[in-house]
Structure formats: structure tokens, C-alpha cells
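Only one chain is included here, represented as C-alpha cells and corresponding to the form predicted on its own.
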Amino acid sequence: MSSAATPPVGRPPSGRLWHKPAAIKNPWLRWGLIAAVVAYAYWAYTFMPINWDRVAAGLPRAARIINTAFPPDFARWQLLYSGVLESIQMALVATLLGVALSVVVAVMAARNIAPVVIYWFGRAIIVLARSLHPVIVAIIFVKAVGFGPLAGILTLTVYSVGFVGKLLAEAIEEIDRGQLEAIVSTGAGFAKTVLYGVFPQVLPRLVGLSIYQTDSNLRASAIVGIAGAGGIGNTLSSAFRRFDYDFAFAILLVIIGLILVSEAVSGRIRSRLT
């Protein structure tokens, strides 16, 4: 093989050299940086109120929970499965319709292709979405629609708005100009242009986009049950707080199950689109 067909040592196969990060030269700085970072970290370290006697106390409390514990407790497997199902059909659920909304929206975020008002104002959804963590959404919609899945999958679908939106509007960003442009000549109307000259080159992405987040709203489905919006969730905190901590313990084995068998199909899925 020729020397041209390899590249050299310490060259990647781009052909750029690789630099090593910059470095802050300045000692003062450096060690003033530092030193800001560890004072900071004191200073957060004083100001949490940490009650270390009640910490202590709660050591032997903390011991014999997990003495009950074992042996994990998998007689009632019907709850299991029944709550393992509901996750799995929330999850679902929520992600078509959270990804059918958020090619909307990101649409509407697309600086490129969106007028400034629809852009802003596309931006401002994905930002709501983002800010609120699921379960404080999940508290909201329990108090709207009550508990049950419900309440899950319209949680689970306003988090995948703040997710999948806000990487395919960015994916919209840097598509093609010119292919826009080539079917704008032809005299197509937005729609169209969108359907035509956007989608096609986001497809690939928006499809990868989907399996993750298939993949993350099953274990948020998890977080979201214990504020009683449905799943296996809801059944772990049903038998804590009945102090059942070997079926617990059970429901966490379980969880733990369910999301390797998860991330390692939408792994494979993934590379497979790769």
C-alpha cells in the first residue's frame, strides 16, 4: 500500500493535525481560577444546611431497609408485568406523539426556513418544554387529568418536544441551501418546500432522533410514575410507601432489566441506521 493511501502518524484521516487544547498560560490566572473554584465549593459545602447527627442516625435506619429487602420479592409478578406493560405503551405513545409535534415545532424554529415572529415564537415553545423537569410536568398534568397513564404520556410527550424539537430545528439550520433554492424556482409553495427540499435531508436524523428518545421516555416513565402518573413508577412508590421493600427491591431489579434490554435494541437500531 502506498504511503499516500495512509495517513501519517498522529494525523487523522481528515489530513488536519491534531492540536492540543489550549491552555491558560497566565499562573495568576490559572491558580486564581482554581483557587475561586475550591473556595466556591466551601463556600456551597457551609452554606447547604447538612445535619451530619441526623445523617448518622440514619445509617442503622438505612440498614435495615436493605437487610428487608433481601431477598427481592417476585410473587407478585402480575403487578410487575402490568406496570412494565404501561411503561412501555406510554413511552411509546408519547413518543409518536411528541415527535409528530416536534417536527411542527422545529419547523416553526428553523431560523432558515421560518419567518422571525413564527421562529420566536417556535423557540419559545421548545424553551418551555426544556425548562420544566418531567416530573414537575408530571405534577402539573396528575392535578389536571388525574393519575394514571394519562397524565404520563402527556407528560412524556411535552419532554420529547423540548428534546427532539430543539436538535432538529438545528438539523433544519444546517441543511442545503441550495436544494431549497432549486425547488423555490421551481415555483412550490412552502409546504412543499418543506415536504420536498427539507425533510428528505433531515429524515436520516430525525429517524435517529426518534429511537433515542423512544429509549429515554421509557426510563422517564420510571421518574414520572412515582408522581402518580402511571407505570412501573407508580408501582415502585406504591410499595414504598407500604414499607414493602423486598417487592421494591424486586420493581428495581426490574427497571434496571428493562432499561439494558432498552439501550442495548436501540443501539443496535441506531447502528444499523448508521
Given for the second form:
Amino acid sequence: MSSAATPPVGRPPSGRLWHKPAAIKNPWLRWGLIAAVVAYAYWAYTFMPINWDRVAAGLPRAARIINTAFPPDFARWQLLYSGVLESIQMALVATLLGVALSVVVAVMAARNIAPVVIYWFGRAIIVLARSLHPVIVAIIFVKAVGFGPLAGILTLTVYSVGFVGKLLAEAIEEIDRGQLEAIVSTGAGFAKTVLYGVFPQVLPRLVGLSIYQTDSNLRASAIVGIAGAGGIGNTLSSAFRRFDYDFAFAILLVIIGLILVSEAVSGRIRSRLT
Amino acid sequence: MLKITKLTKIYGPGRPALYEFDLAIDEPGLTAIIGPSGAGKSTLLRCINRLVEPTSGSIELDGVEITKLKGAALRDVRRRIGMIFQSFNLIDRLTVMENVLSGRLGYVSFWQALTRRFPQEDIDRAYYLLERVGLAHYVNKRADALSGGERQRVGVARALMQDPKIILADEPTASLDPKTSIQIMGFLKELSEEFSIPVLVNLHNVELARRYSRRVVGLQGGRKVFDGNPGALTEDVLDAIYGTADRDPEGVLTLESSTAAPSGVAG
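Next block, the form predicted together with its partner chain, ref. the form predicted on its own:
Entire complex below, previous chain first.
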């Protein structure tokens, strides 16, 4: 019985070998990079102040927190309810304001329809709105207008302009130029040209972005609350501060549920848009 | 009415797209501009409504010099110049009626345009024009649901909505099948006579030019090489316009063989 390794009759083993070619061909470079990564990992380890005693003490503490968090405590549900309601209101108002502003900013920041000076101004607004994380923006607004939902609304509005404004401007830059020319040819001015030649082409995109942004603002409203900008995030951070871990756990469950529901709803609606 | 003198357009280094072009149009009816691709036909039409800025020369519409107009004065002239496009350029997501009414955007206020509250006489005119091109039953249908021929009929109605002094048609039949092309050319000719509006139409189909226009202008390399009535379009003239070797045989429509083409008009 011949084994599977035997070559076909009449053909001696050729002795040819095959190996997968190395991703980096130059052996010096290859081994040099591996050595460098190992050296860096060792240096980083010796540099990091890892205190194993503290890790050891932390584990049972974490276990204690999780223990006290169980079962979640929904006794103060009125507080939970008003926090969630405030978050939803913040998210909706901010989306409305943010989308309205985004439309103006996007028209300014679309290279194909805006004059050069306006274009750079519009781009600058978008870059500014995008460059800072909502938590940092929230800290600034809390300093400026005080604790509460107003700071949250302003933060989420800025956040919305950064996202919706940028993507809507890109959608405007991709419109069919022919339709625009047809409207310009009728003698329509800039505003009427945008109304007929631009908006109908980007409207489905605008609706889709608005729904996505509502969902996104709801998520962010929980986070900016931790910086003191109102909503369920506020309730959560004060629960943590008072070591009410069981209440905090209840809040977390509600936030997760809220986001799951909003994501499912926005996904359903967006999949039906054309 | 329309008087073009020494119109020149230079896009960049090299041969000008249009060079010292002269043309005067005084009566209604179709004037066909023919010539090979790149001869400057589109550039000519686009200079007239200033979608393209002429380099030099003059264009007068009813005695008004329009090459130097800006802002509101330019828009006032544009609204009296209708334009029909090869790719129709309807607003896809708007209804047929909105597309036709958009021909009035140069006349109505922003608020009227936004709320679609057009004056009653505009609506009456739109209905009349849609009946004229046989699309009155489609008023609330979205433009992108129409066939090519139907879209171009909406394009014709939109141009006429502008109450234009002249209509520019840039290859209006190039995206259509032969039978639909004939239908569109028929509408253009009839409506041009009915409203006493001259129509300047770019065509690459010599047979359509012969059949529908009262005057033919031949362009070659940005220069006018022929101007006369369609009867004077002899083989020698066509050779001068298109060149002997590279005359496009498909540009010549054989009318007898075109009857089998699908009409594209739905129920």
C-alpha cells in the first residue's frame, strides 16, 4: 500500500520546497523591528509604576462594589425617570438646533456652491466643532452657563453641527451639477437655487443624518451629564459620589436599555429611507 | 433680437473653443447649429446665458449688452432665456409640476418658491404647457419616474414657463431614441411658432437639422463655416463642416428605419 506522500508513478521526489514569503523581505529590517518592539515593551514595563500590591488590594474592592450593586435598586425610580426624560429632551432639542445650524453651515462649507471666503469660514466652523470631544465642550459650557441641561443642550448642538454639517457639506459637493445649472439658467438667485437645485438632491441624506444624530445625541447626553451638564449622566455621577452602587447599577441598566431601543428604532427608520 | 458679434471663448492655451463668431437672429423658428464634437456648439449656447464667461466679443439681446452684466441684472436676462439640456436636468426628486413651475423662479419671491405658492397665472400657464406636451396627467408624478422622452417634454415646458425671448437647446435629442427625438423636435418647432420664440438648437444629427430648422449654422473648430437655409446643405458643405474622412455616419438618421423604435410613453 502506497501512502499519500508517494509521488505519482514514474516521478521521483523533486526536493522542491515552498515557504510563505516573509512580509518584510530584508532580514536585517525584519529582525531589527522585532528586537525594537521587544526592547520597547521591556522599557515601558520598567517605566510603568505597576504596584502589584495595589492591584491585589483593588480586586476585592471591585468585588465588593459589584456585590453592593446587586441587586440594582429601582426604589428611587422618580429620580431615574426625570433624569432619563431630561436626557431625551436635551437630545431632541439639541438635534433640532444642531440640524438647523448644520444646514446653513453645510451650504457655507460646500466647495461647489459657496464663494471661497465663505467656504473657508464654513470649514473652520466644522473643524472647530469637531476638534473637541463633547465632554470637554461640556466642561466649558458648564463653566459658562452653569450646571444643568442648558449646558448639555449647547454641547450636543455643537456636537451635531460638527457631524451633520461635515457630512451634509460632503453630500452637497457630490450633487448632480446639471440640475444646479438648470435652476441657475432660470434666473433664480442663490437662495432659490439652493432651495430647488441643491436641497431636493440631499434631502434623504439630511433626514438620515438627523435620525442618526438623534440616536448619537441620546448616547452622548448620558456622558456630558457626568461633566455636570444635566440629564441621566448627572444622576449617575451623583449616585457614584454617594456610593449608591445599587442605584448606579439601575441607572446603567436604564441607559443601556435606552440606547438599545434608540439604536433599533433609528436603524429601522434609516434602512427604509431612499 | 439676438445679435452676437466677434464672440470668442478661450479655455486655455491652444485653439480657442469659439473664435470671432457672428450671428444675428430676428425671427421665430428653429436655427440649428451643427458641427462635429468639440466644434464649440455647447460653448456658444452657454456663453449666451453666461453659464460660460465669454473671453471677448459682444452678445446683445433686444439691444441689451449681456456679456458684462452682473448680479440682479444678469439674473433678469437669464430668466428671459430658456434652456433645454441634453441630459434633461430636471430636479429628480420634485414633481413634474414643481419642475415646470421652477421656470418661474426668476420671477417669484423666495417665500413663494419655498412654500410652492406660485401665482395663479403661473399655475394656469404650467397646466396649459403640460397639456400642450401631453403630460397633464402626470402633474404630481416625480420627475425621476418618467421616461426620457417625457422628461425632455417637461424640460421644454420648463423653458417655456420662463416667458423667454429666446430658447437655447443643447443637443435636446442626444439622449433619446430616434422616434422620441422626432417627437421632441416637433414640439420645439410647433411651440416656437405658437409663442413666436426663436430657438437656437445644437444638433449633431444633420437629418433632424434639415427637417426641422429654417436656418442652419455650421461650426468647425470654433469658427462659422456655413450659414444658410437647410436646402443649401450639400455634400460639399457637410464635408467642409465635418471633414471628409471623419464624418460620423451614425449622425445621419435614416427616418424610414426608425419607426420600430419603442415609444417609451407609459400607459
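Residue numbers count along the first chain shown, from 1. Predicted model only: the values in this text are computed from it and were never measured.
Student: Are V142 and A220 in one rigid part when the chain is described as two parts moving between the two forms?
Tutor: Both V142 and A220 are in the same rigid part, judged by which superposition fits each C-alpha better.
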